[in-house]
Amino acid sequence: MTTVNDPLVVAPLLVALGTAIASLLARFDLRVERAVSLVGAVGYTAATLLLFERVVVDGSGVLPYYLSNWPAPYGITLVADALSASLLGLAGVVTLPALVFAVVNVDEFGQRLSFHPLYHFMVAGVSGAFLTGDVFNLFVWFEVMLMSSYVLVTFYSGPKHTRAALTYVVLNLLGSAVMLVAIGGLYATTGTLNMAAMARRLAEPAAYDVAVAPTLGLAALLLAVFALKAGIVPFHFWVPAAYDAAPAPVTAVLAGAVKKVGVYAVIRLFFTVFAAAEYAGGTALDYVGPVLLATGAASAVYGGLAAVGRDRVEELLAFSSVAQIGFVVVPLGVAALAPAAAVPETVPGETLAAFGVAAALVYSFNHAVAKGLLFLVAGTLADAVGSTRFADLGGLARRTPVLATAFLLGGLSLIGVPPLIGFFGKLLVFRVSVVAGAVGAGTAATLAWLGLAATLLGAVFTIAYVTRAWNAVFWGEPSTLVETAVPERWAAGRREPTATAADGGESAGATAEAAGAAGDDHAGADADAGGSVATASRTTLAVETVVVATLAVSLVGLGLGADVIVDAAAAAGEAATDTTGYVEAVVPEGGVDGVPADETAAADGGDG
């Protein structure tokens, strides 16, 4: 039986509302916003893995937790099923080894300012989003998340920062106005902004008196959003240098949590929502299957070729994000050409629809934590060298070496190297192309045959990256500033600290003008910000390895206990394409606390 309001769905956000809130009331003291803003990370972590192991281990279902007690669709309601509970597992998974490390990594100046408010008005924005049940508070949630973003990138204020920041704030403005659009379309054309209720109706228009074809229309520009949300070609001219500007930490949040929030929206509107419809014979998925896969492919080949020619390390991450992202959108569009094709007992799923949601959501929890930890890493490299300039690096693997396994694990993890979790996601990927391909026919077997020959291009390019982004960094002979910056193996505990740490600054000023001398521009930039040019302290660099170092152990430990990933990655899958189930959780038929379906229907158009 569902349980009604049960206070841990709204758990995650609450906490992370709250610590944002109380983030700002102390800043008075440095010391207790860092505090505040720690506990309320630790806090936000464990309640989104409460609510994962009451969903999703326990088997609980749909949760739906109704504001103030007012029925769906006439209040707010928020929904945690397996879906929406894995993802934001997956949110708190990597917002707490980002914030960590922000703490150390973000100069003092920036963190009194205001990084940590905006941290987790961020991770509320996230959060909100996964859990909301209407399509206006999911544009709510939405610009929440998009405006805390946009302070956070262009938090050096440079020109090469304030240029990307300006991009994309301008690009998902733009999102934002079409979304605001096709959401009040689908206001006027269902009567409703429950999703839950959307569905309903959708799937029987004649009853509630809707006309289904123009929200077909109004599918596509939200799917254009979404995609725009979650940086896949061809919208994805904000990512690189986003990506490139934002701090280390936000980067990694950026790309583990917040593009999963666009990935997220697909699947919830497009698998659960407007599936239910049909539109001249077909349904929503008929249309944007192909779509997806065609972007989605395009991604992967793109991305990964782009990422190849980078000369930094933080550019080929953001590329490689861009590549990343068409495998995890890849299986959405080739199981969305037979959603109902049965699917052999051994893959995840019951339907090829949910086989392929539960594809992407595996890969996607490889791609949080592994793209996580290569953009912390990267920050690592800048604090202790001073530059990610391939030409000023080399020869780290002998000096740092637990920052060298870490970038290693974090590399093959993307390429699909057992046992790690990625190996699991990256074969999911491939199979769910394989099993379409054997049991569609015609076109739908064609494009799926398609979809893994992009996909394993995508793989060669990803191999490609890794290996040069490697050999550059850490093998060969160190580079006089490798030389300079790092004298000694630190990871053994015989490194003396550089820069100002160990000689007042003297050392780090000779980093920083052999950077400068070298023609690093980013490391300019952050000079300029005031950001820390090899200036790290011994303490900074050690929080800042224990950091990569944890979230290196966790892409292993995720491999070998790949079955839960995989087990959880299929209740969700099942829970985005099980439109009724999740329908009569909501909304059911016989009404909610007292409030019966017929008065729901007889409120056709008045309520939202």
The other form holds:
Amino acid sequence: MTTVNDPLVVAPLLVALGTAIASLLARFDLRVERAVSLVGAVGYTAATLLLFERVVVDGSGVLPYYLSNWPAPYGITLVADALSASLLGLAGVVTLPALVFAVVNVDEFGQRLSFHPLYHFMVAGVSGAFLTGDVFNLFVWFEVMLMSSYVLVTFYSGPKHTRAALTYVVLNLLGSAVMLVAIGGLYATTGTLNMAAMARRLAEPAAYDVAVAPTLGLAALLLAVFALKAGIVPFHFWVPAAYDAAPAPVTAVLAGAVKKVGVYAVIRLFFTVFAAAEYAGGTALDYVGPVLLATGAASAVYGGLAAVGRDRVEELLAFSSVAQIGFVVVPLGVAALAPAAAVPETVPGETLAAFGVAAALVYSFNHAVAKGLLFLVAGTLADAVGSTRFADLGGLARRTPVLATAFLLGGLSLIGVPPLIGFFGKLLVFRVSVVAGAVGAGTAATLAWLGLAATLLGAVFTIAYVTRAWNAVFWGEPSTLVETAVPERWAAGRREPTATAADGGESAGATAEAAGAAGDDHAGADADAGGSVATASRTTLAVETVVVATLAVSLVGLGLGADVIVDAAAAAGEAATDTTGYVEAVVPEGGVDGVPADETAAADGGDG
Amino acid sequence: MTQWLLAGVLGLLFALGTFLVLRRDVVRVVWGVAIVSQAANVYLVTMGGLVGPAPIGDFRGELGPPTDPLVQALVLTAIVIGFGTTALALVLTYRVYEEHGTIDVYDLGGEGL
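Beyond the form predicted alone, can we have the form predicted together with the partner chain?
Every chain and every other molecule in the complex is listed next, the one we just looked at coming first.
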């Protein structure tokens, strides 16, 4: 068998890295840098969507890419299957609007300094983590992603930001050390770092002389690390401070794409790699299922409860992120309880495991777009009014109908109201528990019903905090701050009457100009002070509104065309749970390019 | 023999790192993190097995198969990443001192989250 490396697999990674480097080189002129950055972001989205189209829509199956044509267990392998391609598509959809928003939202000094390269390095880290086929490279891409996100969290380097970044950095450094320990242990026990080869060896431990038992403990270490990255309770405590400190567009990407890397790693390692291993008393999924279920349920309930009582929009949204990750993790936990159980024909996926992964993915999609939208609305509010405290806001619905509608749509999608994509996400999440409860027996069924109860309770809290935010920000009597900042509709009679037409913000050129006019506009950076004066120009606000409105429309569009998302998620669920297919595609039994896969076993025999 | 020695050293390093991470002084926390990540690197080296000679040179003689070089390459990568992140953490500590006038985590406070 000869390998045909499809360059499309590596394209998202190369585009993101290339853009990061190009924008570093283009720092001599801010306009050039912005243009490079925006073109790169468009290219990245295009690359991810093309890959999504190739892998998921065309159904080409698993596409491995052997770097420098080194065969699988030896060289570094990138793998694009339906799961990674779907999540890459998600990253592509989230990063472009966030970057357009950032061009007008992040202050000029910051953009000139380092914003664009850091943003693209973060995107490159996310893409690499989705695409990599080996566990050590997963660690490396995590670090690439985290290094840039550390700097982006502390971007405005005020007291709040440095403290948040300190917690975030120290926790993630410890997480990285734990991850290295787990990877070292896995290498020592299985003799390989390649995920596909590892899955094969764990499935046939006798043939490869692998001691299976230790890998369960190492898998538990990895689970803790991934839970930390995903911000699942009890590893959620860095989330609110970090999300609050980062610039709004960065937070949108942190919540939309970076968090999903942790979820992806859990799915990939537990549903694809460790699922094949037999431990005393069951598979790895039997052990990990209750843990995922309990932590997911705790996230959904705790995050929702904590979000209800916040007094600023960003804080509320950050706690809501903790809650929403619970809705993603609960179906995974429920599905892991009885992975092979048959499911009704009307749901995506053929087994409960595939269905659970599909539900988690649809919900991830909903969360990424809706929460990204809401964080961007919060950023726009900070620019327009100068505060995001509920006490300082009110009565904005009449003054900014577009923004109000966008916020409402985002909130309704989180709640799960029918025409929006969130409805399908919530429906599938509940459905997984119902199906598992119906087909399961004994403890598994009880746990599934408990998962359903937790997600229902979490959903009630979602309604509560979304309603509260909507009422406090957009309804009621306008506060004095709102009246000074937004006299009528904000496009009329604002500061800087010389700014160009308010609707011209869509093209890159106009965007760059707009940001030039915006100047030092980051009012949200010190929202803690309350009532700081907003200085955003009309063009800035126009661009921000256009981005937010586009995302809001896309939420409706995705809901109406939910078939595509659900089908993609179903394909991803099948791909994630099909260990044999994954292994055969990446490390074929006959070997790649005439190198038998089994030869590694012989080579490793000497290591002792 | 080497394995036992290394196991003892690893235990000590992890213990020392954990002790330092739990200090109030941010600089010590960063030191602790650095020590824990170095301990992870040493652990990674031992995971390759310490059975043969160093993996350079000619092995056609009676030396037997060399120690696995892969883990050493991995550790090099991990060390580079560790240097970068530790440097960032130290700079961040200095920045925290500038912003808050203290590096005592109790005085820095938190939101009780």
